[in-house]
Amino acid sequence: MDHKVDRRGFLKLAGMGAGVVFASRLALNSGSALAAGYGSGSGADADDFFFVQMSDTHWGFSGDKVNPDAKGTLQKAVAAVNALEHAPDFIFFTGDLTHTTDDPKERRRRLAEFKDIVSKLNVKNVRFTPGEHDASLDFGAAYQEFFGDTHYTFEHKGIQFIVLDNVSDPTASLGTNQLAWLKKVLDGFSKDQNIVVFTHRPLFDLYPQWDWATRDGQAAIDLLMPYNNVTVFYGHIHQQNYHMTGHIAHHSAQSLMFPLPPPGSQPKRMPVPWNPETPYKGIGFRETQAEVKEHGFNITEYPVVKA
């Protein structure tokens, strides 16, 4: 099976089926191809990486009727990313670590324990984003405290990552002083350059009247449309979802939590009950491969815990 793709391609290729990356093998060949998949490894080139998308943990929610094992599901998520076959390069968290509080020391405290369980993944590069629950209350205060930026960039094997926050700002807007700094990051790209975009809330307008959306996410998209390969990743919703802007292909991650409705299905935006019969369904992540000749996904599903 050949998996390999320019490095416009696999962007495209993420954006043509239904499936989102979540943990994803990106090659750059000396011939600066991109290749795509989650293969043996054996025989892969030195620069081959993947990596993983681990999305609204909600660490301190409680309900029995949405998910009994709240204290126990985040510690079998990162068992499940530490049994993977290949280690992946980097993880990353897309926002929503912690569930709200209004207590300023609780929200600290789930902050510090959330820290220390995701200190046992076996992988030494993971990177986060706040999400409305870590952020919307305090401006970020207490999450800066903890791991930093909310904003911010970096470069791994030839694909620059951008980290947008659009939850600090309690009317979900990424604000003119990131959005101008989001500028002058691109204008320092070619217009080839992969580009691959994390953060939490989408960016387009999925469902505004469940606060799925950011205020001012069309700006950014503005600014983002002249690079030819851009990817989105986001959370927020806790469900799989794939969108189209123009060129640029948005995927939501699963929540490590509990899975919400697919939008607009019901009046109000609730958690989808816990089923006894079928436990954990709808939490977790996958694993995504593309196949290039026929243009679509081979998509395996990583349950947190396996039946």
Contents of the next structure:
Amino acid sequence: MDHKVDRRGFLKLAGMGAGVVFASRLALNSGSALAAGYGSGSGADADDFFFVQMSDTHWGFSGDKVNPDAKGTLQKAVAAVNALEHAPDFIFFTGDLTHTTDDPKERRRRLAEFKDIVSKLNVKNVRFTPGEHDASLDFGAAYQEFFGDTHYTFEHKGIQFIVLDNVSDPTASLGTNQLAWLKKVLDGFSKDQNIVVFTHRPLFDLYPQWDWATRDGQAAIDLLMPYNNVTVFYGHIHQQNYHMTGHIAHHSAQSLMFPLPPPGSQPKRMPVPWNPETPYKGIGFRETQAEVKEHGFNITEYPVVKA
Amino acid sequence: MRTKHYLGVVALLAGVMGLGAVLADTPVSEQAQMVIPNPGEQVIKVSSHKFEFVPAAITLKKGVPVVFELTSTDVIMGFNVPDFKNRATIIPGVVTRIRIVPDKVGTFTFFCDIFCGAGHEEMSGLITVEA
Ligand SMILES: [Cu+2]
Ligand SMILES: [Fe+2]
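Pass me the form predicted in complex with its partner chain as well; I've looked at the form predicted alone already.
Now the complete complex, all chains and molecules, led by this one.
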């Protein structure tokens, strides 16, 4: 990753103590894709916009050693997003909205509570996709009662957003039907179409030993590969990660409940314990500015609570 | 005969448990019904239930192939050993076999890769391969 400085408003945005990531179309095309740093750019375009990615809120989780504020972190995240200086055009939740439960009634209770809390977001254009915690025990049935389709597309200011579901199938697969659907969607786009994919799990083999993969994710990457401007935003691994598959950039988001350790950094994948010295460390969300003209993305990471 | 019978059971259980679509996507070879231990080959029985494998710690010798006989006493489970690029779907009531050739020394994770409930993410074990 090379580092770039982009001054356009980002220092203000970064005032909450977060890092800023800048991506230009040039960088995307040249394969280096993402430049991290405190950023800014050249003149704003009327079509430029921000969106916020929130992920892995795990509503219903309990465990004081991991997050003693499990019942209050999501509300703080909502307040932090509402307090953003630039209101995002939309907000996207990349799954694990709720923490899993074997009780279908409790699952619905958690989904309902989650929905109620995020209804307090000032921005009303809010979209979702499930994580395995929401959907893998009932093939997405309860999730769909509250949030509708698990895979779909939408367009915003010239960017085509594709939402992929790699969790309603408990084997963590997209499945042949969804892959066929994806192919059909992509067939309708020009090779230079700017495409953003939202999904829960990494589509590439990030660290299969910790189940950080999608069984047939490579098939989706293969379908996306002919397109020149593709960026994937996902969750699941509860930390930021940046990875390229060819010219396709993949960005994972922090969790809004607890961080997980870096891949392979310890024998078992266990939540990072809460440290009273650094409360809420590793818990946050991101704001992304899409520069439509440049087909690039400026990514700003926010802690859920100001340091 | 035996194979057909297994596949019948798989299809039946898959239908009952609503997993038809899921398993239809899994090539039969991957379901590892066909592995039959060679004479004298080491066989390790691993049973599974929510949310553990028994045993969860297994020691192997480098270069000595081993057949895992996998069973589940409650729900459909996965058995995935990424470091040896092998996995299996374990259907309750069916013995599923996979062969692993431990070609490197070290400690390697195996885990359930089919989401099976609240404790799913803790459902894992370790294979230690000695020289
Ligand atoms: Cu997840
Ligand atoms: Fe998660």
